Every structure is written in structure tokens, then in C-alpha cells.
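As C-alpha cells, one chain now follows by itself in the form predicted on its own.
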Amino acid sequence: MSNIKAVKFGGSSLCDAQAIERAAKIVLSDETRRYITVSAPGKRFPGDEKITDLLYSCFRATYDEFMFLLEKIKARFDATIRDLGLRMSLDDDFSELIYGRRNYFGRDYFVSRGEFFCAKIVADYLGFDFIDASRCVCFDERGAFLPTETAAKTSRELSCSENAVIPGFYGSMPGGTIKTFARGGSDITGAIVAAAVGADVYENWTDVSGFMSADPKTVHEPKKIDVITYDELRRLSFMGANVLHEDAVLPLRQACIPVIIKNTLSPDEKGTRVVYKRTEVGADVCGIAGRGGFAILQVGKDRIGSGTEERKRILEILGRRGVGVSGIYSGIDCVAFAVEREGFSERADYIRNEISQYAEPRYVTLIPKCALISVVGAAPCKVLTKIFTAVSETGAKILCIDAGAGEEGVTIGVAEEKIQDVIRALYKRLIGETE
């Protein structure tokens, strides 16, 4: 196939009838925008509720609360249908939700209905085919995503449609049980669709005009990134820059499909282009992102930094305890593991004891509240001195550092309470001074 754009609209771009009209105008202005992935409707105004959040509450509610919330959700979708002038109805679909409540369809079924309903409405308004994601996106019986099967099935399903709308966020397990991705999973569905149809471009439409070089909640009016690579974006997304889910990058990078992140409210703005490799020299640093919620486990022993077998065994201990490792930082006589604090804290004493029994180290220490911050760009390793200077100016201490990723990025660990101060100092020193 050629001349195909796969498009994904986020929840803020589909929050009500007016927003859907705006998104539809974008789609219909370019006949190559043929495959559309949609999120569930987001907030219409400050203090409003996202449809997905209401559905989570609906699943957890008592029966009376369930019926009240369901009516609230239905009224919102009915208003959108009415305001768009459509003749369709979701009455049967909401009846199935009530049936699903009585027959224990499960949480993932409930929370996926926001995307399901929204996709039906958008498809009807555009005159496109509606393709249920449960027919395309595959998970195994344990809920693990199956990328190869999904790619084949999605390609087969969409080959019969010239134009289609697909709900994001979910797929199905053997037997038809609905399974969702993690939050932000509609990005992953959009990327799957783009790869499956051989898209020339994947457009991700949201409520910002591209990917910012830092979080606007931390840095005042950060510079927009014009061009970023898949690897840089994936690293920034993992560290909390939530314009595009980090796992959405994988099928796009594999298929070398360029991405454009654009603003539904300002469709003529250039946005951010995501590419496989830079064709021009970029800034030494293009973006900074970080997030808390980590702990750092430090193991000290003579020559442990060069002992791959001991590190492997420690990783096995952590894995057996269900602890995810986000980074490994080695010195000659020390190795440190950055781990997600959630799920680790209650197991920390057991893990430290097990490591001590196995490795007989000089020490096993824990820094319980840490943040990781990544600096990415064309050559972040060139600015290590500036990174050290910026961190020093905040009074923070670098707890760990990974500068071994070449041109992709540098990651440092700092105390969690210092994260915003450090990001602001890094931005000022690395990006702000070059503006």
C-alpha cells in the first residue's frame, strides 16, 4: 500500500461533539488519512471526569451506584450522538454492560468500553468502517501481549477496509475475554495499526503542539522539540513525558514509520517529527524528563562491577520477588540497581537478606526515595560537565549515573524531593542558554 496515513486521536481531542467534529475535519481534509485509532473521551473542562475513570468507578461500585454511573456515562454519549446529528444508538451496547455486570465480564471489559463506544460514534460520523480491536489485538491466556500474532491479524482485518476506525487500548485473549494495555495503551494500538497497514506516516493528535523539551508543569514555557529519534522519545516517555506511550515506539521503529505529534486545536502548527535517525545535526540536548517512585539498591563487594555472574544472580533474586529493574549502574567495587519502589518496599528486607546470603558483600544498602532523570539529544555526553554543574547548583547529590548509552542519553539518580529543582537547573544550563 502507499499514500496512507494512520492517525490516532487522544481523549482530549474527542471529549465531546464539537471536538469530534474538529477531529473529523482534520481526517477528511486529507484523503490519505484512512485508518483512525481513538481513545475514550477525556475531560471537557477542568474538574470534569474522563470516561475511562468513570468506567473504573462503575466496575467497583455497588449495584445502585453502578446504575447511577452508567446512566451518567450513557447520557454523555447520547448527548454526543445527538449533537452530531447521528441516527445511531448505543442502547444495546449499554444493555450488554448491564448483562456483563451480572455475569462477571471483568474489569478490562468495562474500562475498554469508552474506546469501543467512541470508535463507533466516530466511524458513523465519518462514514468509515468500525473494526473492533478485539478482532485484531491478541493476548495469550495469561494476558501477555502477542506482537507477531497481532501484526498478522490486524493486517488481515484492515486489508478489507479502505477506511476504518479502530478503538484503542484493548484486545482479546483466547476465548474472547477482553484484555487492556496499561494506561496510555491507545498509543500502542495506533502504532500497531500504522505498522499493519504499511503507513507512510503515523500522526498522533493530542492537545499540545508537539513534544516539549521539558514538562511545562516544571519548566515555564519549555522549548518545543522539532525533531526527535525513536530511541530518544522512548527514553523521555519512560521517564514521564507522557505525550506518547514508550511502547508505542516499538512497532513504528521496527517498520521505520515516521511519526508526527500534532495539536488538534492548532492543526496548522508544525508539531514534532519522530524519525529513525537524524539527517541533520541537532542540538547537543533536545529534552529532559524524570520521575520519582524509585529506590536504589547498592551492593558493595570487591570487583563486583566486573562480575557478570553475580549481577545475573542478583537480577534473578529481584525477578523472583517480582521487582522490576529500571537501570543498573556499576563501579569497580559496587553495583547499584534502580528499582520501581511500588512492590519493592515490602520485600526489601527479604531481598537484602537473600543477596547477603548469596554474595557475601561488604554491604547492601538501600536509598528508598529516588528519582531518575534522563537527558537526551544528539550528543548529551558532550555536556557531562554542565550536568554535574547544574546538579551541584541545586545542592543535590548524584546517586547514580549512566553515561554508557552513547548518543542516546545520560541518566542520573537524585533524591526524589530534588527532582523539580534539578530538572529546572538542567534545562536552564543545557537548553535555556542556547535559546
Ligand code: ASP
Second form
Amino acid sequence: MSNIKAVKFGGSSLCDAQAIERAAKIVLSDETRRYITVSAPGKRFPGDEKITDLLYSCFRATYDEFMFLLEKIKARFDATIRDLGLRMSLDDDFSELIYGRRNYFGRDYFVSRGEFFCAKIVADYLGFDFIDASRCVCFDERGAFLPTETAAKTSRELSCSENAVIPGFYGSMPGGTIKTFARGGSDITGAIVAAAVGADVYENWTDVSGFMSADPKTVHEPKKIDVITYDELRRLSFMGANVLHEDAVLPLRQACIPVIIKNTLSPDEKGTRVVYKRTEVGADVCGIAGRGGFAILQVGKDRIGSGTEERKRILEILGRRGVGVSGIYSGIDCVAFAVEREGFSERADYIRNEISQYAEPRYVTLIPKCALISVVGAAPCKVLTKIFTAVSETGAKILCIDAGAGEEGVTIGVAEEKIQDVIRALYKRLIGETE
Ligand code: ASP
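Shown: the form predicted on its own; wanted: the form predicted in complex with this ligand:
The complete assembly is shown below, putting the previous chain first.
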């Protein structure tokens, strides 16, 4: 046992000096909490702005607006530094931002400064080393993330430090240009750090007491999930459950590092444990999540279900047009593709034409507005009857179903306007009734 905890704090856990003090208390209460990844400061109250959002707006702004927004950002960091009683200053860094904006800084460099400044402050307050993520996290010249190089560089950099704070969200391309992950990507950095230092556990501190079994905006007071597997978490995150970035799971699953999602405001609560394999016998279903923004494209042709070549070509057509495919559902004479509507809708007719020309199908139909909903848990197959019953109670139709080809649960497609009703009905039947 290496006895190392890698810890990541989200933006709301570091939104101001008081929040940083709270986070620092958590870190210092356990000397095995040695490697800390931080997000940029988040919202301090409802309606407030996240530093990263401000940085994006600032980068796009005209010169006058730029100066106004940058002052606003600087004032927040300055207040945090002052309230924490630190002697450091970010004046030079901000002067460089003003100069660099006009001359050479790219957008990703600019927006990554939220994490960079926050990590400098937290490191100073804790008395830990500051290690810049640009020395650890690698992207290729086209901006694709390089996991193997990153793992090697991160462990090399961190092996020189007993205790360190690392900014999340970004890394660098060859030549040093800064590149960010997708939004919410500090979770990925935290996971990379956990794997690189061989941590026994990766603690992800947020402002909620773990992973909820459904979105509290849809279901009233959903039950908290105590234990979830990496695969299930990845599926729920992909479907919009917004606690841990779905790609953060990959390095952790590979290194079998358990994750604990905890609440900074309530550190004694148990949180949610993410594990490789479920060992304890629990409820059949642990979570439900869904999101709209999909369309379903159905292609009917004799024997197309077994025609791998045709399917491959259709996927090529969709890929060439930049359309994301989230599921493929195959019958004997029909194949359906659930596609992300963004990037597809405006080219739908064109793509349907292209498919018709190539495959000469009997039909290519489009269901334009769908939602996908996933039900995950220990034994989703046992609950199929309940799923069908719950959906039919809402009057919705199941447009497609993937009954767990992998380990991660059952996914159904329904008309987009039915998403809330179906999630509520599923929750009631599958989780609410088992409480
Ligand atoms: N600050 C970045 C964002 O707001 C990354 C993160 O917080 O994980 O998306």
C-alpha cells in the first residue's frame, strides 16, 4: 500500500477564501492527501459567474470589455489572496495576459488561467509545491490527448514532490502551446494524477454529497447512490449526470483506483464510492439519467441487419459529416442509428440522400427529436418488465432499446418531450418502490 490519496476539488469548493480554507482543512487533516488537483473558482452564490466562463467571455470581448472583465476576474483573485492573508501577488501574471492577448496567447491558454491562478493560491496557502499541468499533460500537434506520454511525464514530475498542487483542465502540445480538455475537464487531470502517483484512492470533492440516483431537478429528493461501478458511472455521466467527467473514469478504471465523491460542505457524509466491480449485493438499479438532443435515423433494407459492409458505409457517411453516433440498434431488415442532433439536423436531408444513393434502401426515416435514457445497476436485465411498464404508464413509446450489451445497463429512446415523465416513472418503479 502506497498510502497516498489524490484529491480533486471542484470550482464551487474553491470559489472564495472561505471555501479554500475549508478545502485546506480537509487536506491538512490527513497527511496522506498529498496530490491536489484544482478547478478554477466556481460560483459563490446562485447567479454568480464561474471564473472559466468569465475568461471565455473576456477572450471574445472587444478591448474595452476585455479590460473590464479582466479587472473583474483579477479583483476576485486579489480578494481571495487578501482574505487568505497571503503575501503572493498575481499582478505580473495579469499584466502578461493583457500583453499576450493581443500578441500571442491562444484561447485555450487564456481560459486555462483560472485553474493556473487557483492552483498557485492553493499551493501557497497549503505550503505545497505548485506543479504546472503543462509539464505533465500532453496533447499531440492536432490537439489529441496522449494518455501514455501523459502518464509517464506526470509520474516523473510528481515523483520529485512530496506534496503538490496541480491545476486541472489543461496540458500542452509540442512546442508548449496550451490545450484544454472539454469543459469539466479538471476531473480528468485529477484522475491522471491519481493514476500517475499510484494513489490508493481518488477523492473528488464537490458541492453535493455524492452521486444521486436521478437528477434532483426531475425527481424530488432522489436517493443517493452509495456504490457504483466505473462503467455505470461513465454511462450516467455520458447521459448528463454532472458530477464526474465521463473521461475521468478511464485512467482510474485502468489502474483500478477506487473513487470517492464527497461534499466539501459536509465532509463527514459518506459520499459515493466508485468501484471496479460490485461485490456487495445491492438494489437491482442504482441510477437513472437521460438527455435529449438526439435523432434516430432508421434505414430499412432486406437483410441490412447482417450486412456489415452497408453499416460500415453508413457510419462512414455520418462520420464524414461530423455526426456523433451514440447507439446502433439492429433488426433483420432495419438498422437504426441514434445520432447527436447537433451537427446533424441542418444536414439531415443531405445525409439521407447520400445514404439512399449509396445503399438503395427501402426507406430512410427520421425521428427528429429523441431523448436517450439509461438505467444502470447490478442487474438491469431483471428489471426489463418494470421498465416497459413504467414507460407505458406515461403513454410514451420506446423508440429503440439497448438491453445491456456491455455491463452498464439498459438504454431506451423516447420522444424528447416525454423525457421528464419517463424518468419520473422509471424512478418510481425501479428505485422509489424499493426504498
Ligand atoms: N474550469 C473548467 C470548467 O469550468 C474545468 C473544470 O472546472 O473542470 O469547465
